[in-house]
Amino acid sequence: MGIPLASEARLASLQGRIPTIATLCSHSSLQIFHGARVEGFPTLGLCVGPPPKFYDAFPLARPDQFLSVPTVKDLPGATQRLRDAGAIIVPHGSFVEYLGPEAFSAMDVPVFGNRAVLGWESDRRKERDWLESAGVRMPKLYEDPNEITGPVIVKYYGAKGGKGFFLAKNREALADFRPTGPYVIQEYVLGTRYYMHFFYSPIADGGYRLRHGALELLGMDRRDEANIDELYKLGAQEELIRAGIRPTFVVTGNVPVILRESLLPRAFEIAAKIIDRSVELFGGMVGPFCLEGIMTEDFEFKVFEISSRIVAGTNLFISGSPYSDLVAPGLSTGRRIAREVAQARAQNRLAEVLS
């Protein structure tokens, strides 16, 4: 049996009824509501203002029905609602930037996975805690600005989508930045970028075996980056900067990649490492999570971040992956959600999989 992340008290308003899948009309909305729909769940969209009309060009993924408040921060006033449609929420990355992690997680509704993760993954130094303490290896962290030898970028806290990220090649550079926010001075590795979706399970009898559960691999993607994916086409970033335009890394978009089939267990190892730990440190980071990292001409995977929830990429694959598809046919992360929560519901095990 895994640990138990809910209490009897926040399972109480899903006794004899069949949940219904609920979450923010955003991010990764639509493949979780139509991963719902398929594995048999009530759908319910929480939007801010009158219901987003682009759903109903996608019937399969239009939520049954629509929770509006005037804004996000209002949510938590309507968790008597939540509670009262039997809503599980999954939580995603827009949800919890927006309404933000502190009240999300005060939030007395069933969420699938454990909440307790966001406290780890919204702090960039207790994230990096989490990982290096796993065995993982991670680029330099700087705390000196003079020890900083090398090109560096500069990140803030939270999922902001790459806003307001800087980029220095020296130490010189790093000069211009004028923070906004709590932020780290990371190294920059030069190599290839990997967004890995996994997802790990604590009631699985079958797959990639953990010490608890067990670990599936369910797509792959990299990023679409404005407007550093397209800057070099104007010259030299120095003479760019001269000029007044520097480089941004505002995500846009998304695009899928596959990793050489060889480097598949390295991944797997590194994964189930953080899954490992975070068992230990925080009673474990159930469901869906991305291993966000740079594989170098060495072969060497140096993971810069974790998002410990459904992230933007897994997109691309709401009919599924050349990964997920070796799964089960038409897997999708918003459906393997839904049917995590179908297994656990029939297993009686609601209590390891929500919190």
Ligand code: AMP
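Bear in mind that the values here come from a model prediction, so they are computed numbers and not experimental data. Positions refer to the first chain, counted from 1. Compared with the form predicted together with this ligand:
Where the chain switches from one rigid part to the other between the two forms, the hinge residue selected from Asp108, Pro139, Ala116, Thr71 is Pro139.
Next up, the form predicted together with this ligand in place of the form predicted alone?
No partner chains or extra molecules come along with it, only the chain itself.
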């Protein structure tokens, strides 16, 4: 037996029944419902107001039932109804963001993965402590602007979708910067971005083994970010900034990518170190997570962010990816989540994958 994350009381609503996979109708919910259905689970869509009409367009991903609340903030009030339905909630980025990490964490319903990770991921300082203590390279943080030696990115706290980031190509260019709130100055890493979709199972006994359980790579994407990604079409950035046009990093979509095969061992080593450290710090980051970073020309991967749950870039791979097809054909991250629930249930180990 591994590390139990959920108490017996938390899992009482699942006793002796097939669980229902539930999530908020947004983000990667179509994939989560589709994967659950393929693995034989009933599904429940949590929606704000009437069920979203566009779900009718995707019959294989439409949940069996909906539970509607007036606003997202009313979801904690639906706890009893979720327990009565035998629900397991699958968190995704929008779910946690709309509800807030504290309210999400406080819900007394079984949640897929370890809810303790929220406290580490939502606080940028704690996240950095976790990753750096795991031995992972991150972009340098400058406490003193006089120490700046290259390009930097200035990030306001809580800046959503990179809105309000400020780029400066050197210390002198930062002289124009007039802060409008609390911020950090980070090294701007030159290289190419990769968003790697991993899955950590504490109960798997084959595959890429870790100290506890095993690690899988299920896909990889790059985010399309407006307006930065196509800004070059309009001219040099300095010129644009002088004209009052500022770069923004708002995610509008995703494109599939793969990594040079010779770099895969490095990607696995980094992910493994992060998982091993998460086990020591808070019992483990169970299930899907995404390493978001930049590969430099010297093949150093610097991680600027970690998402500790299913990311929207996995929506590219609902019928499998070049990586997941080598684990099991047609394996999406949503389906992998459902499979983990099925396997944990069969082995009587749900407490290790739910919290």
